[in-house]
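Take a look at this single chain, the form predicted on its own, given in structure tokens.
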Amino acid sequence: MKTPRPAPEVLILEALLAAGPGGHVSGVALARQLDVSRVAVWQHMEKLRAAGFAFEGVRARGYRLAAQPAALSAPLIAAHLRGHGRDCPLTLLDEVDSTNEEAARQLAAGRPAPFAILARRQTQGRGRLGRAWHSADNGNLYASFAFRPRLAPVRMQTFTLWMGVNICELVANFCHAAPGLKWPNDLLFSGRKAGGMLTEARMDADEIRDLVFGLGLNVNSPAAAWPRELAGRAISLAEHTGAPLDLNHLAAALIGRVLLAYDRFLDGTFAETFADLWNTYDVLRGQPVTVLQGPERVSGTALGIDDEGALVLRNAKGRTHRFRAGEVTLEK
């Protein structure tokens, strides 16, 4: 299927981003690239101005990108992606019940995959075990990625864990501060939660038909914005690093990394680095923990994960337990 031509606003932003902070792009060059008139270029730039962008024009040199919106911007994310050789159909919503639910609805309606759904706010964001995910419109990322893997369910046992270590590595490189991963799906800084993941699948016979990977990542929300019940337990990347992050650049980097990680999972090459990456970011290994699984409560020392992604724990009597699901608490 032929890839649709990007919107003119995306191509304009891509060219200006490629020119760098002090670089300029001539109106003639933009018109030639878009195959439109100079007047049409100006009209598209007016649309971008209305969306929060600012441009500086210099005679005989052209335009440069003088300012960009701090809030999520679909054309800016797409331009960043294209600048790194990636394309991904994405939908950005002001508000949605849940990005996972919206991705599932669009898969069910037949939208070609992969694609990404992003929202500035969720009204019914959720994490594991049906828990609510605080999803205010305050500079965070709420994203879901839709795929049609056509894989046997047994192949998917380590999928969320693999995506988790990839997101940890991306955040570490982007923020120059290493997070930790708490099995199976929590991203932490100094014991406080900065992100969570939720994978949901629908099956046909003996294979997974639709797969949705959701991520909530606290990026730029200030410490004072947390509800009382989350204060002291949640943290944003900006709070940890001491400075706000470029939300759109991070969103594009995240989309690119998720797509790459998915491809590596599908072709099996993820196995070459998965164990080492998990050991790098695992915050439970060697720590005293308690696992709740239904009525069962088991305490002991976390030993890491096995080849199938189960948490391995050794109790005080030396007995080894394996958990494919459960709620883990770090004991102090």
Second form
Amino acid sequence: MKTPRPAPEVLILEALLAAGPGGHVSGVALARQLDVSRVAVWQHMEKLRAAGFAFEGVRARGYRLAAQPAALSAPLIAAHLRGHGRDCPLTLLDEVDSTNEEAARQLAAGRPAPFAILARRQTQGRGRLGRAWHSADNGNLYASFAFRPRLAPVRMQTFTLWMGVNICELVANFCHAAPGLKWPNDLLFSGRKAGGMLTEARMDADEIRDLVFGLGLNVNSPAAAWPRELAGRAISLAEHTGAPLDLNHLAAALIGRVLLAYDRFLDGTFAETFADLWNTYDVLRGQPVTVLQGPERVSGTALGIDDEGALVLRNAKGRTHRFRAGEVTLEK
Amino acid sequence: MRRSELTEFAVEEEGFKLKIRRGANGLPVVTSSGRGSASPFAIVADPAVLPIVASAAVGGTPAPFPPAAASAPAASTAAPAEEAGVAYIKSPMVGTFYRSPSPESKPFVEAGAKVAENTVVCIIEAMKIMNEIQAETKGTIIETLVESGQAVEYGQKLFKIKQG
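Moving on from the form predicted on its own, kindly provide the form predicted in complex with the partner chain as a structure.
Starting with the chain above, the whole complex follows.
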């Protein structure tokens, strides 16, 4: 991937992050890395200070990153990403109608893929079938990833499910608490919704031309912040683990993970681990469920998914049903 | 097919016969015969669709990826068969058909709507992906042939359209 030289702010943050929480980096070293004067380094640090960062200078040792903004910061995410050896063009917006819409618009306008769109707030955040996704500026993630896979749609059959297990793996690693997946696109903690995924595609003759994978992940929102209709139904990772998470580090890890997962999906290597991972996180397997698909309503025991990612259900009479789409309710 | 120099290709297999040729207007013309299956074309041209019909056992052998070459050139539009200038927008995949982006919103297109090649006419939800389907041809919608929320087969007619 051709990457332009990162902004000086990104390089400064990358160097300070690499030095670790107690580590220092000298102004001379920063100036050398950035290939600018020490005065210029200082000016860039002033810019970062205005954006919520704090630097502690110690004579003869250099600078330490003493504080960072809790809200999403594009240079900080980029610095974390580079620290993980990944690079991805990234747009962070204060507000947008929907990150999926914005990603689709930018794909349509010809922006080279892949790229990521993040927003602090969505005014029309949505899930499947246009359902609203609560998207206040409350420390949660609203992110979309844009790709141009040029694949026949049938090749994409387990894409969203594969991305789902990857998000679960990421969350499990990041906060040492494993979420569950509710087919096809919900992430749960203790039966409450912690995240949702929405994959949208534009076809071009027989191929998928534009593909947008969107994720809403409840990260740091406090329990009291949910609107009444979501109270008891939604949960954030912080609420589940009892401690706020480093939102920018998580965002960077998410971007890295999604890009890697996409590559593995396209080259086919995902198939080696997909079924096992799905079974690890599947919360429906073995549970009594009801599936609604159009006029059809079937109750039974969830058996897992088939090769195509369809939900398999066995009803009371022992008959097996398969659903490619539909609403699932877990019967208590 | 438009991307290749092929003007005609035919497949015959176990009682199915499929023939695709480039029509006078440059659009593919598909003819097929065989058992009265709803979508013999899908089965012949795209083996990956087959497991939906054939996969009976859970936890059986995982289906390998279909060969990438199994493309389906005639998926979206077919040349006129009955009246002149009348064509159909067909489903490029097995899935669930939606006329509008959400149950409360207006349909993408209704009878009488003029569409261009890139006009989005519906969404088909398949493989957990919401696929926006474009008209792929210029013209006027005559009729919507499928109800919102209905399951559609590969190659199923979705809209009747007057071309031009």
